[in-house]
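Have a look below at one chain only, the form predicted alone, in structure tokens format.
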Amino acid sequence: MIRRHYKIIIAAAIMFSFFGFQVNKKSGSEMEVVKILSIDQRVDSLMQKMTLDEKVGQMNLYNGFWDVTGPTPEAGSAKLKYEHLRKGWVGAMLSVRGTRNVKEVQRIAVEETRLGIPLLIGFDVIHGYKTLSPIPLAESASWDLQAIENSARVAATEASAAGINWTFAPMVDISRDPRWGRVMEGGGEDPYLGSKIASARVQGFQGDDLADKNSIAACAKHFAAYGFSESGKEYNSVDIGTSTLYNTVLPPFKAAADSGVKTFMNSFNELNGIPVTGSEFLQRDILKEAWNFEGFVVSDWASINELIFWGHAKDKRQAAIIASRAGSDLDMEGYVYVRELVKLVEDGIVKESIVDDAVRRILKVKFELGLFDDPYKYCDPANEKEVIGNAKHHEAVLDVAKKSIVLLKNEGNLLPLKKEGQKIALIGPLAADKNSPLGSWRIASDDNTAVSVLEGMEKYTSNSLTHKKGVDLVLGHTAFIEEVVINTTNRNGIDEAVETAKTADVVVMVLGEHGFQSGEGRSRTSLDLPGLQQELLEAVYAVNKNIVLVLNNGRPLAIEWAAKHIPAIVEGWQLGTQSGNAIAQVLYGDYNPSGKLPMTFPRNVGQIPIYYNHKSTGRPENTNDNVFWSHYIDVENTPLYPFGHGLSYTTFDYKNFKIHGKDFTVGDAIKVTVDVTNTGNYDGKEVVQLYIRDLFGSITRPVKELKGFELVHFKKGETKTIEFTLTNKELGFFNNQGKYIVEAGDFEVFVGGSSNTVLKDAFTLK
């Protein structure tokens, strides 16, 4: 009797497992029943249910289509989606948010169709949804892990308050070129950083568990080797040995996959000549098989429609071939899965397995997210109103944002500034720009909601302020979808700008980009300030040469001119919501600046690509005082600021360098420590930086490679002891096969606040 009946919990189990949200509406003994089986247990059981049809449609993503509170479509393309939604063709939408569209696409999917499959809704959350962080780029000049963690919290939290349940971040390509406009959505040229932001920022999306209802499934993407772009050219060719693809590009993937991220985006390049999106090998053997990654993988917007544009697959139909069997289980508005997949399966070509691994990991991630148990579960629309904009999350932007601000120079310590008696004339096309600060990517928020510099220093009542545009950087309307059009013929506004700075004690001048001159598809071959900002620049110096040099911008700029002549530069990038506020406090000194660089500034752009993780070469020197070695004829090798660079208004001193021991065996714990002091007149934060070298390898290795770094806060005159510890993780690298080896011989140290340190000392491993 004992085993009937268990016999009969499990096979009601398994009947109302498949229906989705409508066993909430079973008694609550029949739910007991339901919980008896695991994730795996429900997938395997809906897909017993599912037609092929039906699984092929899980594995097909479009983008909102219709005004889900008007009309139903009646002809086109947005016909053919409503149907194939109604059918339980649609997997997953994006661009559809708010609680009350979100609601009504989701009512469609549990309610309309068969088997009551619940939606995952996807949107591009890069850096904020509503209330915007800085871009990733200038977060990660932060080096706070805990404040990149918090900021991708906040932007999860008003996310899922929207409806939105899946977010197409966090980018995480290391990229060597600031010409690439996608630069601002990653880390920087760093493995190991980048993979500790990676980290963090997966984990502040998804929070400690994913069924929460503020917590949404990550997406790592683009998988993989997209920073490395051709001339930095979006959309182009990758041509990288291996050494750089598993030492350099793979990390921060894998970190990703290590913190639990639920999906992988591929990218749009190709890799060896074949275009990532139809390629097994990073896909199938890489990502699921090496690395043991239960997600799923989508593919960026229609790029498995693109691999025929490529020239890799005749037609959609061998598209959806190479990409299904390659192990993209997603289409994303390519339109080929849904067309093309059933009959491939039906004839033999694809097998079914293939299709059901896919939806599998798919189905797998709704039940993860609590979807199948509360379909609706996102769409609270008094928790809406609640959340999204609220005063803690402003707060939460405004601490990132100003521990995202790098101090470049600081010549005669003009900064920070005096907050009172003196006369500021405040300079530039964006120092009261309400709309470029909020970057590039920020789809949900509102234009023009940003705070400005020039509000930021309105609330320093004590100093005369004078404010005055100088030159328009853009010309005419601009939008996310469109191309910038930037002034190069209007000077009208210099002249007034010069006679203001005559008679100023300090004047603070706001340049840099456009927050759409960055992104995805803002390549540029020019990395100078655009338009006639550096006219404008050179004309108020020339009557007034205490110039605070205020950056905002995507990415590193050749600013050489500027470095040489300006005695402060901050770098203030496109910090979001409350830039200008982040900003004012950092120039008058309310906040003593922290930030390090995540990327290298060349001097010119001839210099690209130049990071500091680079090889020795075999003539890195000028030994014989002669034209034969690696440099250029017209331009020093250095970098104009080099990676981990960062100043504060107090100064650092480090002493006792030491490595406790000379001679170790592979596989030891390797402690390594120094004394930092705070030297200045600021209580103040140092980014403490330990790189290494391995002076001899069978594969080349990099002159230095951060290998463990420390945020710490030191009050004025304070000394702390900090410690860092070697193991094999940071010893080893990969070899061309992708093998991760540690390597005996002699191995150099590096301490201090920037990749330029010289501070350093030496070991042997055994």
Ligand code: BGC
Second form
Amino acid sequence: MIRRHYKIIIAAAIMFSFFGFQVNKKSGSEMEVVKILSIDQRVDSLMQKMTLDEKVGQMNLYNGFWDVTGPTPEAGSAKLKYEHLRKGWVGAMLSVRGTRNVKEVQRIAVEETRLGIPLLIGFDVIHGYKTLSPIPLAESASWDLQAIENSARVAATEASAAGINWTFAPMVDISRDPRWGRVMEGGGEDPYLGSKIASARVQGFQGDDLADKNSIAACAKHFAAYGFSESGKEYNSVDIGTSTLYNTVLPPFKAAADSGVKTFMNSFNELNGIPVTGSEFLQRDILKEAWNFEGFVVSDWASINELIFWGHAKDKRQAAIIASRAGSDLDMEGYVYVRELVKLVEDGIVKESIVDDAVRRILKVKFELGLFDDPYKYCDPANEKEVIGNAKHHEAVLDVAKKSIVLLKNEGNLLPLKKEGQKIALIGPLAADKNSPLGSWRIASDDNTAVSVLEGMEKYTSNSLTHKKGVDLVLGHTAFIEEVVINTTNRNGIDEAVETAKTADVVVMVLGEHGFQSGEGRSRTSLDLPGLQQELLEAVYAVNKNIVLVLNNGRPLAIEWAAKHIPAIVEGWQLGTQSGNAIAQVLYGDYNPSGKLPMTFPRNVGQIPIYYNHKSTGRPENTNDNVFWSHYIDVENTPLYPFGHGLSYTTFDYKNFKIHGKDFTVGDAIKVTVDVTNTGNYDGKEVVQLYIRDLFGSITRPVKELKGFELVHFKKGETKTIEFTLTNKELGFFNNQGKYIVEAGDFEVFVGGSSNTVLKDAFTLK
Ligand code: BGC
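Complement to the form predicted alone: the form predicted together with the ligand:
Now the full complex is given, and it begins with the chain already shown.
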């Protein structure tokens, strides 16, 4: 589709550049001759007309007037913002939403400023606008790239109908630390899976043609290494080596760039001593030069100011110098460029070419979005009414919600539940909750609009269902509405819940984190079930062991007790608007789960960081029966649930695993096949995963690395041969100079339904 568009555009460009002119039919019989210019030419021509003030204005991004997603460095009065808008000192706004509001600010920019340059209107469309998909970490558990793309498309369609033309997504930060609250926004711990997901999301948001009215510009964030914040603490330092940076952190960003993402956002962290907003190495050397990225970089919220608090710039003036030179093109709500940059250029301290480069990049995206042709293209109230929250979107988010659920454990096939004649007790503070499943980052959706598990289960009317909360998860919230106060004292409902559980055939318990316990600014030092939920779980277990535990959470949890005692565990994340329907359909077997964990579940917090693609160490095993090997003395090395783990109601058998050949030369395409059979009693899907291990390297290699996967549907009894190809792209790595190399040597290849698969074969690369 993209290619077809390009062909038409190229053909048209050749035709018109030959003649140099196009004849346009205008209203009535009036004919006008318009010179056809490329976007670059249009940008150049506009820039020639711009004053320095106006150029710097394009580098200024203001927050709107109500939703706030960070501390405001200046009082940020609406009056001042309107004043700046009218002067042409604002290039973009964020968190202005709804066609009426967007049209109003856009009208000022277009009709009241000298050059009438339209605004970019950004918004955190992280997992939907009003109709919410699962949180991104959950969606990543689907390993279903088409479903992920569809979900981003729904988000773009609703957001664009509300006047928004730019989303601050996808977040592609790899993280190995579930203490960090923002793991809920990303694709998990693995760079290969993360890269595929990054591309799918970019494609979903931007569509086939950015100029379409339901396409919006995407933003790969947070560039870079924010997910490695020390000790999982928000906004913290990051100190990682070149190998981790190139092999783990950067690949999803590169994938986003290769997929045509229009913008990047930098981040709050420092990387090896340089706050990344001021990092020339990341933003210029890597992104704009090595990767040839032609879009622009937006700072994170006031992150240019934060150069001062990091102790990297002494004041705003110096922050502006550092950030602009480093390639941060647009200042988000920082008031630094708008206050400092004009003077710095006039004084010859910042080169005008730096400003020109930034402005050129910003304007180009505006042209590509078609904003100069129709600045109000996203501002149609009739479309807004029709599109937002329509039934098709609910179907789409239900589809991806079901695909995101991971069956962690199912001892004795307790699941799926029988549909008739069962007495079911539904217990837990999250069972009837309609708010928490919406998750964090859902600024435009209304409170309490998720389908609860209770509502979802009530649709199955041939069983008896009794609901008891047991305990409250939260007692309320602090002055900041999104900060919840966890209940650690009120046990009033426990006895009643235990009584109900006593006589039930099956107890379904919905426990986990509140939706506002993960997300930005929500790091945790404990990964236990918060509050009194563990106590409730154990009290119920004491009277009835037939428990299905449904987890609702925004990050991996350390649920070692539950994993040991509870027979069935379903990872139900925070699944968005259709949450309860998706969970009920899985519990009752109307949907056979196929999700796989995108992030390792630790046994306890002390194991963190724990991730599947770790290095071997010099003492990986206990060969001499003593303590002198790489381990803990109080907990085993394995995780609770590994990356890639997830069960189905059916079973899969892997046979005839074959590498087609034994000796290869660097550059060969190596074919790998395996026969997978559905050996159980249900049709179902399996994510067939392929991992490699490069046994010896000039830089030590991980014990396993995901290098291929395929989501395959199998009928009951069906066998399919799954084929993978390994090439230089999969077999190499970045060395400590950031150069991609492929080394000859011995490799192992593993296939299976999880990263802990032991089915392996080997080959040599010469
Ligand atoms: C977050 C970004 C977000 C921005 C705008 C910041 O606090 O780190 O991810 O896009 O706010 O809301």
